[in-house]
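The chain below stands alone and is given in structure tokens; this is the form predicted alone.
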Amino acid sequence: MTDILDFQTVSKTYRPRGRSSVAALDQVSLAVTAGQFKVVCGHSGSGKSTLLLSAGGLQKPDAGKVLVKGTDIYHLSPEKRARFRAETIGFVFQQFHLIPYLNILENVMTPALALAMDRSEVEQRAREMIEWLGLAHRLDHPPSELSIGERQRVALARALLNQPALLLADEPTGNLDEQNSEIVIQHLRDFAARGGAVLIATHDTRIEADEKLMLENGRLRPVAS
């Protein structure tokens, strides 16, 4: 299988003014490969997030290499990262971060709107992917109309339409019910089925998932299953 996201001896401190360092990263790697579903667990403040936004070109490491798709996205110049990350990487955040003046169409539109792609063949796929989320009868909403589960949902269709090799996932059900953290995470593993890269990073290690990772103090360890 094609490693999709090879995290290389990773590290990452942060030194907060007048407070000791904290090491959110330590020398941590991690592959994931395409068509596998990963999940990252650790109580709040271990680094997860860290460790997503530096998977996503978000947050430059203080060392190591991360490469998404054979690319060491931190030799890339800022653009051509932006370009990079909008081309080949989703994300899937807690807050789900939906613009609210727009609808549900035009909010899964933004992303690849971003790239200059013809709107009509934009408009077609995010049809097809709100449809496919079961929000069809959403479309002319407002992200205001919509309950918590269909608002990430939208989220998670418009980090799915520009077709991303790595799909991010930070906490995607932690503002979610039983049930629709089942709806949203079956996505994700359907995604993953059909040949996409998941990782998700979340407190919630009930989730099953084909590995299963626990970060502390910095480092990851495998989570017995």
Given for the second form:
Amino acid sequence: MTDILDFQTVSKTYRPRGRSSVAALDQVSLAVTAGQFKVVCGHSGSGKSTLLLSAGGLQKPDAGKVLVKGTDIYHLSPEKRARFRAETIGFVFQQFHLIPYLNILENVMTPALALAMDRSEVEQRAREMIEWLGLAHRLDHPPSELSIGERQRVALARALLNQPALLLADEPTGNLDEQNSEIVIQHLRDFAARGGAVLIATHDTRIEADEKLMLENGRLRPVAS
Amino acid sequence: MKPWLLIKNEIGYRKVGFGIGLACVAIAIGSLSGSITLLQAHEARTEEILAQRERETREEMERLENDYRRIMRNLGHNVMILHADQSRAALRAAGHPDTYLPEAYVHRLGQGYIETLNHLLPVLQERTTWPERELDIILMGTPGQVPVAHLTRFLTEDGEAYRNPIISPIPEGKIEIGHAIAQELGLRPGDTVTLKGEPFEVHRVNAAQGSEEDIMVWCNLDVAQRWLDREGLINIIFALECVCDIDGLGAITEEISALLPDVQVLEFSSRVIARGEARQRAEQEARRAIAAEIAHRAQIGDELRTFATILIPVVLLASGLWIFFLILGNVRERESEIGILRAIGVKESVIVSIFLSKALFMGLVGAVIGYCIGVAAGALRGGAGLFDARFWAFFNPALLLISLLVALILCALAGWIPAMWAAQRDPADILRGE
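Please give the corresponding structure for the form predicted together with its partner chain, as opposed to the form predicted alone shown earlier.
Then the entire complex follows, led off by the chain already shown.
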């Protein structure tokens, strides 16, 4: 299987002014192939977010290579990397980051800002996505009128709009109850089952995955299922 | 999906912030357009006032013209009565008549009950030499004012003299001298001089006139007749302040000629000149008033301009800073949004355009509001009524264009740094910050 994400001995150290440096990633290597559902566990501050942001082209590591679909994303110019990200990578965050003044449909359509896409096609796809996530009855609602679980599903729909090859989810269930967590995780699994690569960073060790890894002191180690 | 949707919805979502921004722009542009309109209104009002003053001056001059005619008519004519054979050219050349009248003529006139006559002054006038001082002089012999019989109320009981004559007889043994003679000979009232072998006391030195009067020596008529060998003769009768209609010289001449057939009457102090001078003075006064008004209005205009040149930059700067902080606050408020937009691949330029477009839209709307309020306030303050055509004339496209340009530049400058800051925020910092 082709590696969608190939993390090659990636290191990232934070050097806050006046404080001792922290090695968030220490020669981390990781690969996620198409159709794979992989989880990185770790306690708060272990570097999970750094790993996801580096994987998503949002944070350049100090050393190592990050290949997405064979492209070294940090060798791209910022403009090209932004476009590459828009076309290839989807993000889901713990805080959803929904835009409060857009309704659900408009929020799901926001990735279209990054790509020149036909509006009717985008809207059609957004509606399908929303329907798939069971939110068809909430199309015109602003995020403030949605439950927490529904908000995360909207965030998921937004991440999947451009049909990315890689989905990066940072604590996607961090704010959800068990039932909603299960729904969101199930949708992520469905995405992987349709050929997408999914990498989740979470402190929740109960999530079942194709491969589960633990990030501690900047280093990854496998976790027995 | 277009960035405009984000701008539109965000404005609706954060109405208060946008409203404050609009108010800032409106105040800045209102100050600008209001000050310019006020200056324009001031200038228009100045023109109106000056046109009105010009009109009033013209009307005043016409009124004065009529007044002076009336006044001059009441003041009457100053005429001189000469012998009928007297050549005017010779009179002008010699400076005195060379024909003579019997002294009795003046008394005949005085007793003639001519209603137009008020004051009669007989004179024997001749150019001669002051031999002791080797000086050319004009000798003026007069007995003083001769009574006019019908003016009994002004005469002494015996009717022989005026109680308060406007020209008194020269006292015995005294002379009056012109200013130039006094200067030349260093004479003062009370000095004693010898004239044609006779001693005289200088009774009075007349004020400088800038005319031949300055070389005149006034003495009693008897003395002058004796010296000039013109016993019982005079050569001029001055008839002063003769009362008659505006064209009354003909009437005076007719009445005098009826009594004295061999005389001619000449007006020697022109009413036209007097009236012209009076009119000129009044006109000068009016012009001075207009010039003072122009200066006053110009001063107010300068003060307004000075005030505007201070006020406008200060208000623009303050508004610009306020807009800057509002947009900066808006950027901070929307960090999460910026983070996710960057994460999903939205380019920096799109982020900049979202914030900058909002700032420019705010400038556009604020400029229109500020322009309308500013122009209306400036026009009303400048004296134009709300329902005047003049009021609406102040709303001109050029000023609107200037207002729009200034507002757009102001908002672009104020919004540029926050917009760039928003675009260059590290999304990792924002997203990791959760």
